[in-house]
Amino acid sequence: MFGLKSDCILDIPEEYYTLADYESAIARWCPGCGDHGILTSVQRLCSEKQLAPENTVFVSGIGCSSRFPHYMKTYGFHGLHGRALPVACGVKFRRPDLHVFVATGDGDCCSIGTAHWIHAIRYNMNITVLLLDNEIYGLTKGQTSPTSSKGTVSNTNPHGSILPPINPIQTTLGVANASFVAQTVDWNPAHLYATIEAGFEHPGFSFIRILQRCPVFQKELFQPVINNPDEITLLTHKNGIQIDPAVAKMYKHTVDHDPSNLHEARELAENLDRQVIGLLYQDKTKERYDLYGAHNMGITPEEKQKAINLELDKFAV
């Protein structure tokens, strides 16, 4: 008999999180800043994956990008310059059940935070890292950053930068135990979201470099590739970043790159003729240090005290 209550039972979750559940303070980035689009993509990801805010953590250092935790209604840690990754690793090591994200910038990650960056790659903890790279120090008003192109005019190099920049993708691919390396752009929302989603789903350290517009100190930096998508190479593969074919048609130059091929990934990263977007490398089998730290989770306070006392007894005279 139709119409009975038993015919209308739906499996409704006890709590459903909408975008509003992840929106905190109004973002204070400049109008036109690429960070706004990145924030929207991350909030959408949290909602679509139904990440409980109380089980989600955003960690940052110092810089425009590092204001990210203020704009997420989750747990957040706005740390010291260059120190986002050791904090995030500490959180993940002792709380492997949490979803941990890092928002960092080209100065925060690739300058003062370089040593932490290198070792975080090697530790391969299950953390999603977003490098918001605008190739300039924006928060401190326009100084040359480690990723600034040669010839960049800035407050610290009024006659143009004389040194070649660090290539974050090339650097990450050169570190032992790297497991997920991708690149995307802030002005293509579909590819941006798909890349962040793939990084979040990866079981390990996901390093995503996002080419990010700065409308104040680097107004023209990415304008050529925005105006002409032919200046970008799109990586396509069944195991890579999946986007709608209509979006993929924007790009004339495509490469069917297998992300398991580390040698080819390094060659693509070294090619400076065109910017490359997509998944350069992925290996889900790499060792993860956070799994090592999870072996003693759940022990009681009494067990912890007993273990401490056993260690202290070793020094008894």
Second form
Amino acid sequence: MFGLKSDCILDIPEEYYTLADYESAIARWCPGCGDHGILTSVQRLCSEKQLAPENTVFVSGIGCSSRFPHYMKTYGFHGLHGRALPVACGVKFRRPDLHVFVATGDGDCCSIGTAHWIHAIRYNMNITVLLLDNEIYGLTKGQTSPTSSKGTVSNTNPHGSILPPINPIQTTLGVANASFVAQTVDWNPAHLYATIEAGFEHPGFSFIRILQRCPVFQKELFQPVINNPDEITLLTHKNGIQIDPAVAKMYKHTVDHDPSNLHEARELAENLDRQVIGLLYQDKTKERYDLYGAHNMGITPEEKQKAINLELDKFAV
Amino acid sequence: MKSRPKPYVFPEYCKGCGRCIDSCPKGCITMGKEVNPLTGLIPIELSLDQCSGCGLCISACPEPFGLRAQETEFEFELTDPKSFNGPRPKPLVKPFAIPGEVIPFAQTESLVTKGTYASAIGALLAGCRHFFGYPITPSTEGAELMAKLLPDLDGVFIQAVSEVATVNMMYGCSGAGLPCMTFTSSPGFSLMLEGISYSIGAELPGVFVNIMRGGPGLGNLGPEQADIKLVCRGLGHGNTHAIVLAPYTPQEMLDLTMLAFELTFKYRNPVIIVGDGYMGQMTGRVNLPKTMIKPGIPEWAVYGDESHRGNLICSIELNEADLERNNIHINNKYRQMTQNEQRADLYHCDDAEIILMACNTPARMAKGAVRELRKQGLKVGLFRPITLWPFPIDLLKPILSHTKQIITVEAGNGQLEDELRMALSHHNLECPSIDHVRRFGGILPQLKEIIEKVISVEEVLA
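Rather than the form predicted on its own that you just supplied, could I have the structure of the form predicted in complex with its partner chain?
First the chain shown before, then all remaining chains and molecules of the complex.
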């Protein structure tokens, strides 16, 4: 009667989650820790995507990064050292309707949890994995991690580490059934958010390695690349991570890399002199184990009865 | 047509695998029916009527001297296969032990250092040059000291990928007959249990320092004594036990670590040192010993020299009778440990009517309480087990006659008390009244609480 047409009425969602709905305790990471920025990005993602906190699970193992679930007002699961991915797979296998995130660290994922990591990639369940990689053991106060670069001086390698580091991106790309591999940095919030968002949207195991500053035990590690963004290669492609051109402009060195090109992705990952950020590889068609787990959900009691009779009748005398 | 040689078989070299049967195109070979009395195996049977001498069966035979070609002239001499490669360069030597040495150690001034460091220094003085570990608070500092010192001492420090890798690296190292150790804390120790069980089965030494923290699960980083049941009664699967030492000062962390290396090689069995979280972090005066050890090589080691080449390290005994024999042997070792290795510290126990029982850091509070209560004229003593397994019941027995009350002081839920009760029961000793002071979750029993408990008990007794 006020001249409004019915299709002009705003469609207000029933529930509207704000950032505060995902904020739990005050994060107790050290001042200047890159984890703070990652937490903010994830909370923003949850609110942008309107993920119901009761349908969202954050799983972690042990380490600084694994304090993550304590700071999210969603379901949380602080698991065993190195076992975050099996816990997440367990959740996802039976509750495919939940949004499952994993926050893990370089020690958690690449040292004690390596076996689980490799097989979680192969399972390709619809999980978003954030590898918060600061290349050091922070929680136990400074020991060498598998991703510490050669020569890193730490408490367990006082004369510098001897072995070359594991490259988590290269490893993930080398495992059968890898479906989403991306790398980003904690100090570029636009790229960080866009990458986590792309990982969340991907149907399958999205592995995101986040280079993360540790201001206490690895003070100078990422300072050169922060000061000089030219030392980082930005991957740009229409199927890759889309960020604001104004942000993209700060990276002079870019590569137009098609995320479906596994061979080129491996070559890019192999080059340790230039860290790449962006989407290295994506394939939405890979087999997913969680779909197998879900295929028999919701069958009727009659069907169950029939199935069990079919099997047990074989033992009838 | 040139006639080709037909095969013949040495029955004692044939184990009846049947590979020749499948290879024969003429079907000349059949599986035998008679057991060869020499080997207990069933060799194949040849009927060479159809044989064309193709030689396929000879090439199929996996035994070097099983199926062989007949010489064209039937006259041949059997050659002893052992002499085919000429005489052995040296006869097999029976494995022998290379003895260790005790080296005098220049007297130095006392150190002021923390428990884990003291334990690491003790290990170095006991000749341990191989350390494997994984970071876990509150035990990491010991590993870090080893990381600094060992490369300069012709030693090896390896930060393993997990505690599971750690214990298996120790399995390998101690299999070579070399002293090795690790520092860990409760959750890490849980992960090592499988390997410890294997070490016990394979009779291998190894020193495990478990700086216990609050549990269950991840718990916290505070001190607790909640692994006593685990180290005394639950070292992995199977019939397992190990000597458990419980130090209560940094000095004892050093002394007992050295003792642990002696005992672990003496009995060929792992030794566990348990300390609570404070025990690892506590700083105190540490006097270094007058001697240090240069370890030898035991005769059973897989050391890689000629005399040890016949040795095999394993914990598998598929034959039931063999495994039973092995278990009886291991149980005999446990009995010897129980007879010979009971250790305890008795403080004012000679005339005590009330005995406080505690180990690790709570023993310090209990000792303080004894001092305080003695001033008040109460007959209180402290019985401090140094070996938790075997429980030092032989040392407790003589003082039980005048003991009216035992009070266990624990940072845990009564696991030490369980050990006490079990030992009393096994020895058919009349159990005096047992009470306790317990705290959990990283909080230790306080001096005040212990004194209050003793006074309340004393009132009841009076």
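If you superpose the two forms and keep the largest set of C-alpha atoms that fall within 1.5 Å, you have the rigid core. As the structure is a computational prediction, the values presented were derived from the model and not from experiment. Residue numbers count along the first chain shown, from 1.
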*Quick one: once the rigid core is lined up, does residue 25 have its C-alpha move by 2 Å or more between the two forms?*
no
*Would the C-alpha of residue 294 be classed as shifted by 2 Å or more between the two forms after rigid-core alignment?*
no
*residue 306: how far does its C-alpha move between the two forms, core aligned, in angstrom?*
7.6
